[in-house]
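Take a look at this single chain in structure tokens; it is the form predicted on its own.
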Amino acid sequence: MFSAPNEKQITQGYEHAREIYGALGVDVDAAMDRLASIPISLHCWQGDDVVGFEDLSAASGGGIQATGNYPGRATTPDQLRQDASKALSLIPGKHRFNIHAMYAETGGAKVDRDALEPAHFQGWMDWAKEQGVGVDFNPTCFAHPKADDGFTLSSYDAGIRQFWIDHCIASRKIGAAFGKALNSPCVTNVWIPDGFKDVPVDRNRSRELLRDSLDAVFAEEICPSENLDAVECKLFGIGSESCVIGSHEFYLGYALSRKILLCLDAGHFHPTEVISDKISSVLAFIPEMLLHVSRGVRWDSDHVIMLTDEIRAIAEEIIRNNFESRIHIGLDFFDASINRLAAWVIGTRVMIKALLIALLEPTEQLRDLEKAGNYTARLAMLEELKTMPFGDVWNYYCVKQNVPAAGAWMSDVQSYEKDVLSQRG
């Protein structure tokens, strides 16, 4: 069921595909080389259901909820790193890892979030160096007693606001420490759950408070070779159905005026909206941006991504416009109803497949047809490309990157589940 073609079959398939794509003017080898240079940032919270390693009792808050109870959840930092290492070994290319502040290791001491330091993430730094991956970071402005009413940086309580300001400042310093230690800029992304369940009277005041809090967070300049700041918008969440303070318009204006990154999450908009259409609009005015690629189902439900039209469209926008140096691609889903490690592998490989498909497109030919107003030929070519043998190129790329081709990786996951995950009780 999860077997793959043998090496001879893979090579033969690749040579056939290279010839077919070559007839369209596509350099398949150059496409694979370019693909290998694009990192995807895997998210730590898929491995443990967004639990973290704190000893703070609070409601989860902010709509953060993983559903399901599949056996083998990581319950320690070492287990989570072990699972992530296994997942990375099954994914072609060199990638990144995204950590939330609540995954700190404090040696058993109670350290509140406003007092976190780079030293509390030394284990993650050591692991990242060993894996040869960069790290991205996030302040954790939820699942904490000071976030139980659903407000953090926009709270009317000045003391609450200051706590979260201090936490975000600490997070930026931790991000910079990762960037310096790993010689790769860390993207530190701020998302908050703030919003109203019912229609507010004074949403303007809440947004003024958020703006001022963010200005305090970002007041200290940090070298962009170490840390890149991002802010993330959302349409609604549990407890903020009627008004999210950090809306798309708010953060678009903030990122543009403060010259920081804007994060677009594929699950944070109305079900009829897509972020692929927003990418070129944002990058017309903002130098860089962050993507959180997920799959919303009816609402912001963060499902494991599949090779859908929208995932392909996101990849096409990136590749067609040579945006890969300006866009930081991260994943953001958490599904506890299936093997968590497999979710990482499936989702990341899907994103890479989408990028490969875009790289195998004869974009200049399509542009020429579009400029000439020949929309009939453009549509015909786009449809014919859908049945081109990209799968043969994908299998060859996996072999070149020393990871299992096709579905053969699932055998590794099944063995890992039997030998490791099932032993966790």
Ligand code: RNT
The other form holds:
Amino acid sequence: MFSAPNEKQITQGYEHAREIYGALGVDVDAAMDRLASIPISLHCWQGDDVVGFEDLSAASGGGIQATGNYPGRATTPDQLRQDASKALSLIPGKHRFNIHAMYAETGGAKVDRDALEPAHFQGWMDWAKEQGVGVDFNPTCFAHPKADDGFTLSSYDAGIRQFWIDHCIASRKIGAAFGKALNSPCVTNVWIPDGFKDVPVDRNRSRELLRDSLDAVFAEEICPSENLDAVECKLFGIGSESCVIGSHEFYLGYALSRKILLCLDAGHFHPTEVISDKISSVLAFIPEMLLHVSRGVRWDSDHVIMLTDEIRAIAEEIIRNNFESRIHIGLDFFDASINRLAAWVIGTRVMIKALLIALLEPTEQLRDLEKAGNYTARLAMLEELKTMPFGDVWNYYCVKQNVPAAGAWMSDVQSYEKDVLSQRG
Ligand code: RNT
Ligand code: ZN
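Switch from the form predicted on its own, shown above, to the form predicted together with the ligand and output its structure.
Once more the chain from above appears, this time first in line as the rest of the complex follows.
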């Protein structure tokens, strides 16, 4: 059921596709080379349902929740790394790994989040080196007793605020340590759950508090070759339906005025709003940004991505404008109702596939039609492109990158499930 064409068929398909795209003026080989240079940051938290290794409480809190109980969840750092290594081996190209502070390894010692240090991530550091992947990082401002009332950096309680400020400062230092050790800047992204379930009387004070807390977090300058800071906005969450303190306008203004990165999560806006339309607006004023590529479904913001119009549109914005040097592509979804490692592989392969499809577009021709006001021909061509043989280029790319083509990777996942995941207690 999960197989791929044989090598000869893949080569023939590729030769055929190269001619067809060539006739449109698209250089397929150049497209594959450029594709290979774009890393995707895989999020560690898909592998264990956003639980982490701290032994605090099982629930994520902060309105984020993985649902489902598919067997085989990674419950130790070694299991999570083993699963992630397997996933990476089925994804074409060189990528990155995105770690949350709650995945610290403290060797059994109780180390609260404000006291975390790079040493608590040595296991991840060694693994990243061995895998040849860069690392991105996140303070974990949820799933903790000090976040239980729903407020962290914007809490009215100065002690609570200080705890989270210290945690974010510690996280930036850990990010910088990763960036330095791996010789690749770490994007450290701050997301907090703070918000009101019901209509607040004072929205303003919380936002002033958040602004001032963030200023304390970012007070110390860190070399951008080691760490890059990002802040992530959200429209609403479960338990913060009426007002999220870190809204889009709040963080847009913050990132712009403080010269840091803005993170747009594809699941954090009104269902009719899309981040593909926001990228060029943000990059008109902010040098670099982070994406959390996700898929919102009704009230959930974290479904595994599929090759939807919006995922393709995000890829098109990046490729058409040569934004890959300014946009850090991260993934953010969690589904506990399916094989977790398959979720990583499906979602990451989708993102890469979307980039490939965008790279195989005769963009200059389309631009010319648009400039000439020939919207009829633009529409006709965009629709014709949808049935072009990009799948043949994709298969060839996978083989070239030494990973299974087509659906063949799924057989590997099924064996791994049988041999490894199903053996877990
Ligand atoms: C939550 C944000 C945030 C988290 C991760 C785990 O709504 O999207 O990015 O998903 O930090
Ligand atoms: Zn996110």
